[in-house]
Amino acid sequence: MKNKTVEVKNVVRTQHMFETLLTRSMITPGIGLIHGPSGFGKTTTVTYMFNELTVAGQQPLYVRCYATDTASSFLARVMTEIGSEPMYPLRKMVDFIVRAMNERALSLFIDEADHIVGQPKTMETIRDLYDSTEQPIVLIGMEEIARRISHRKQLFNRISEWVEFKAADLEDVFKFSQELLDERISVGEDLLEYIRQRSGGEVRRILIALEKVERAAIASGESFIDRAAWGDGQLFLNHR
């Protein structure tokens, strides 16, 4: 299959998101949430985003969090990405920080931030961070991000926009299947369907079941292959 990010529903409404943080007025706040379960393409569409904003020259910041993060260990990673080598104590890190997205226009991404949620000191340097630069800030978590920073409410209060991300339907299993499969195979409507429902909408699990259908073609010498020709074809693991 072909390595490249399919513009799905999701996708789309996630580039539209980060549009409006860009474009608010300087009343709106500019804290985004993407949130939604393990497996349905949120981490794949951030980079996705990441990359398509540095080529238009936009440089924004992309941090992924750990589950040993601190808000020390945070902040040297943000440092890192802006190039430079962490600072202590942990106000100077802060304070280049700060300056370093004001000075160019830095939005900034955080990744698997289920990790640092519960860690008062961590989100205040976020919303420092935020209230410093007004520049958008962007979280990115699991489906019960929403509830558990709905706690901090002087954080909470900042988000303006958010995507929770959905089950893929078929329109969005047709996509995946016309623009990643070889050009010289073309799958039947009732198996799309067939792996949309086995895969629960999950992006990651239907994209392993486009990866046999594809090699069961090629390997059969099959252009067109539907429900009837997969028959009872393993999909995933446990699954048929």
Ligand SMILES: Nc1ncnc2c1ncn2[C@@H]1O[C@H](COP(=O)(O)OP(=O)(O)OP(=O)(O)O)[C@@H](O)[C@H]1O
Contents of the next structure:
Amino acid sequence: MKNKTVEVKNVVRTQHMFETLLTRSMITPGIGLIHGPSGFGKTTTVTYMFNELTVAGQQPLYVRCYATDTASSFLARVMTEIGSEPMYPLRKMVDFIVRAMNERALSLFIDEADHIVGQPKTMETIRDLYDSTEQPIVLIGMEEIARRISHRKQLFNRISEWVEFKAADLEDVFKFSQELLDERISVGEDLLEYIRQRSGGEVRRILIALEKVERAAIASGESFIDRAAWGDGQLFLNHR
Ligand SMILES: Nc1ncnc2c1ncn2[C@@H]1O[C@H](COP(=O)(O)OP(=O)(O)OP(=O)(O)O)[C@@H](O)[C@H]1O
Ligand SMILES: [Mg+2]
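Same protein, the form predicted in complex with the named molecule this time rather than the form predicted on its own?
Below: every chain and molecule of the assembly, starting with the one above.
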């Protein structure tokens, strides 16, 4: 199985969303939100976009939040991303980050934002970073995040773009099989549809299933595997 990011629909929608944030007019606020269930590809998509932007010379900042984060540890991680040591009091870090974001036109991606959405101080700090730079800031989290942020009116009102990650459809599953599997192997549409259904459209589970199909095909020397050829071999943990 190849290791690359496939440009399925959620990826393309996210790229558009970020492009819109970058080219928005002065009157539109620039906070974006990416949300959706676990394993749907949010982190992979943002990392991919991050690399594309870096190649284009627009190095953004990417930080992942942790369950134990505070405003202080969050800011310290952004400082590390910028390439600087943390500073105290926190106000100094905020000033430093604002200056760096302004001077280098840095956008900021905040992954696993669920961990900080319940923390008023961290969330208000993020709003401060946005208000002082007006550089795009994108929050990434699970399904619940949109509802939880909606209680923070000041931040919520600054969200102008959002993407909800959807379950992969058959076309997406086909694209994964085309781009990730060994070129010698093709998978029948009925087996791809079976994988789509049984995975619930979750990319993580789709790739696990495709890898099993690929291994079996290589082991048996078959180049085409459909539902009948697969038989009742196990593809999913909950397979009955
Ligand atoms: N577009 C893609 N192309 C190739 N592989 C992908 C793609 N999207 C997701 N994956 C794979 O699926 C797995 C799950 O994706 P990812 O970790 O990005 O999901 P997530 O939405 O961030 O989940 P969580 O909410 O648990 O953090 C990863 O191992 C990744 O390799
Ligand atoms: Mg993730």
